[in-house]
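Only one chain is shown below, in C-alpha cells, and it's the form predicted alone.
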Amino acid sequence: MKVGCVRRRERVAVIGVGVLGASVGWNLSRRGAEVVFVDAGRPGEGVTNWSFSWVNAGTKTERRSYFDLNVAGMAAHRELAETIGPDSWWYPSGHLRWAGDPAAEAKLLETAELLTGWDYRVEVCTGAEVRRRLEPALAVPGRTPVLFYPDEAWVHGRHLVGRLVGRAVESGAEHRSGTAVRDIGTGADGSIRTVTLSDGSRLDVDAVVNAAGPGASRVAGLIARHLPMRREPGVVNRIGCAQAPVHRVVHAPHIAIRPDGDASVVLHSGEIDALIDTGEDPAELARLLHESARHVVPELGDSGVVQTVTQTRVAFRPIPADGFPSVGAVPSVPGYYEAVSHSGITLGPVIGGLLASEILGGKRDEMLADFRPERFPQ
C-alpha cells in the first residue's frame, strides 16, 4: 500500500469503526486526511468481534468479481501485516474442510476443481493424513478427503480494529465514541457539509462515509437514501480452554470451530443461525454449538480442556440486499461514500485502500465496479 499526498487536508467522518471503517479511517488519515472516527459503541466490538473473522474467497465464487476482491483482500491483509506488524491479530494458518455426505463431498471437490483453475490454492488430504500433520484433535475418519486452503486466514478483528484507529489517532485523528449520528446535513449544491452527534456536538466535514455495518441503512436514511438490507443473524459462541486444541480454522459437516487465540475457540453453524428466529434462548444455541464441536474435537468435551468461561452473542450481519457489498460514492449526494459488507473481515484492508484513493482522489476502481452503491435504485 503506497502512501500518496493531498493537495488539500478534507475533513471525513467516518461512521462506524469496526474493521471496514477502521480499514478507511487508517487509510485516510496516512494519505493526509483529517479524520474523525465516530461509534455509538467502542471500536471493533460490534459485529467485527463477533463474526467468525475468516480470511479467505474459497467460498466466493458466485461471481468472479467477487472472487477477485476477496483475493485482492487476502493479498492486502498479508501486506498490512507486514505494514503494521501482524502481533496479535493475524494468523495465517489455512483453513481446513469436509463434507459428512457423498452428494456434499462431491460439490466440495467440484468446487475445489474450480478454485485450482483459478490459481487458487487448495491440497487434497486424507483425514488419516490430516490428523497426521496439521490438526491431531479432530475427529475427521481416516479416508474422508479433506480439502487444506494453505493461503487463508483467520483475525483477531477487534485487536486489528484498535491498532488501525490506534495508529490513526497517532496520526492526528479524532475518535468519538459513545455517541451516535443524529443527522447529516448537506449544503445548496446537495453535497455532504456537516454531521450532529447525539450529544449535541457539530461536526463541520467535506465528506461522510458510512460504515454502519448493520445500522447502515438509518444512516444512509438520513440523507433520504435507500439502502436496502437483508436481515440475516448469526450467533457465535467462544469457549475458554487450557489451550485451545485446533491450530486453524475448520468447517466440519454441521459446525465451523476456529482457535480465538491460545485458550479460547469461536464456534458457529448455519444450521444452527436457522433457529435463532424460532426464540430459542441463546444459551441453548450456545449447548448445541458446543455439542456439535465435541463431535469434531473430542478434547472439546473434556472438563480439564474446557473452561466455566463462555460468551454467546446473536449479531445482525451487514449485508446489502443483493448480498454484495455497497461500496463507493453515491453522485446524486456528493461527498456521501458507502462501505458496507458482509465480507468485513476479509475485504476490510482492500476496501479500506481503494475508498480513501476514491475519496481523495477521485479514482474509482475498476475492481469495484460490481459493487458501487448507484445499482441500487433510489
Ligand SMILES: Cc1cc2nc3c(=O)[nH]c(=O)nc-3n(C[C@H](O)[C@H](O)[C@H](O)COP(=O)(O)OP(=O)(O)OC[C@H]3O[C@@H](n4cnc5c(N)ncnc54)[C@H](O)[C@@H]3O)c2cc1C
The other form holds:
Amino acid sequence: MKVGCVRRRERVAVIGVGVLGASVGWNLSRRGAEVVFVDAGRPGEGVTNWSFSWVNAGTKTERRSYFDLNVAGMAAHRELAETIGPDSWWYPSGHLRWAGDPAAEAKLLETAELLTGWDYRVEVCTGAEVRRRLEPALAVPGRTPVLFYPDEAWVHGRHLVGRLVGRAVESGAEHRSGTAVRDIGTGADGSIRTVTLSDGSRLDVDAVVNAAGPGASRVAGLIARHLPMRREPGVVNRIGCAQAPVHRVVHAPHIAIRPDGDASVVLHSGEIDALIDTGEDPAELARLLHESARHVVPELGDSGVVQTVTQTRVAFRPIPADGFPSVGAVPSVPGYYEAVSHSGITLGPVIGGLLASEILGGKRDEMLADFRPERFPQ
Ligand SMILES: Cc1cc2nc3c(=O)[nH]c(=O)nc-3n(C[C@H](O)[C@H](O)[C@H](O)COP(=O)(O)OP(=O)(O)OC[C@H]3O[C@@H](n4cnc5c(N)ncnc54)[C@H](O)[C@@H]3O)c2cc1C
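Output block for the form predicted together with the named molecule, input the form predicted alone:
Expanding to the full complex; the earlier chain stays at the top.
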C-alpha cells in the first residue's frame, strides 16, 4: 500500500540521533534523500549510550510478530556489519543464561523449546562445559544447565551511531547537535513544512522523523499528537577493568554482565531497576550491581582487575504505552513519521531500513503492521 511519500532530494529532519535516528538517517541519506540530523545533546549519548545493548529475539516471545521483527533486527545487524564494517561496534559473541531456582530453570528450558520450534538457535550446556569452552571466569555450578544462544550479540551503541552519522555526512547529510527542536510547522493542508530549533534557526523541510527516544512524546506534542509512553527507568553501571573478564552477554540469577570493549564491563539488573523509584542513591545502586556481579565473576571483586573509574546512569526506556514500537507515518499529518521503541538497539537497523523505504517510496511493510502509530488515536 502507498501513502504520500517524500520524493528523492527532498529534505527530511531526523529529530534525535540515537540508534534509531542514526539508522533511519543513514538509510535515507544513502538512498538519495537530503537529511538534517538534529539532536538536543550529542549523537549517541542518550539512552543508546546507557543501554545494556544486547541484540536478541529470545526474550521477545510474547507476540509472534514482535519476535519476527526482532529476528529481522538481528539479521539487519549482521548485514550492516558487512556493509559498513564491524569496527568497534559489533560483537556477535552469543549469550549465556542460567536460572537460580528449579521453577525459573523449568521456565527457561520451556522457552528454549519454544524458540527451537521457531528455528531460533539455543544450545543446552552444563556450567562445567561453559567454563571449559567459553567463560572460564564464571562461578556457575558445574551441573547447572546453561543456555547458549550463539546468534545473539552486543553492540557498542555510541560507536554505531558515530559510524552511521559519519557515513551519512559523507553522503551529504547535515548535522546540528546541541540544539533541540522546539516547534514543528505545518502548511494549510496540514503537512510538515518547517522545524524551529532552540538556537533560533528554522529549517524548511518536507518531512520529520520523530526519533527522540524518551523525549518522543514531547516532540509528538509539537504536532498536537498524543503518543502515550510508559515510565520505566533502568540503571546501568560501567566498570573499568585491567581486562574484561567475560567475553559475551551473560544473564546469571540477579545480574546481567557484558563486556564493553577490552577494558570494561557493563552491569544491569531488573531487580535493581525496581529500586530506582524508591529514591535509592545511584551510588548505592552501583554498589548493589557490583556486589551481585562479584558473586558471578569473582574477579570483579579483585582490586587488581577492577579499576576505580565507574560510571552509573539512570536512563528512561523509550516505551510506547502498550510496550511495542511505534514506527511509520501518521497519515493525518503528511510528512510526520515516528521511530520510537524499546529494544531499540536490537531493532535500530531493521527499523531504519523499513522506515526509509516507507518515507522515500511509500512502501508500508507488513512486518510493521502491528506496530503502526495509528493504534494510538489522536
Ligand atoms: C537500562 C536499559 C537497558 C536496555 N537494554 C537493552 C538491550 O539490552 N537491548 C536492546 O535492544 N535495547 C535495550 N534498551 C533499550 C534501548 O537502549 C533503547 O530502545 C534505544 O537506545 C533507544 O534509542 P533511541 O535512538 O530511540 O533513543 P536515544 O538514544 O535516547 O536518542 C534520542 C535522542 O533524541 C534527542 N532528543 C530528545 N528530544 C529532542 C528534541 N526535542 N530535539 C532534538 N533532539 C532531541 C536526545 O538528545 C537523544 O540523543 C535498554 C534501555 C535501558 C534504559
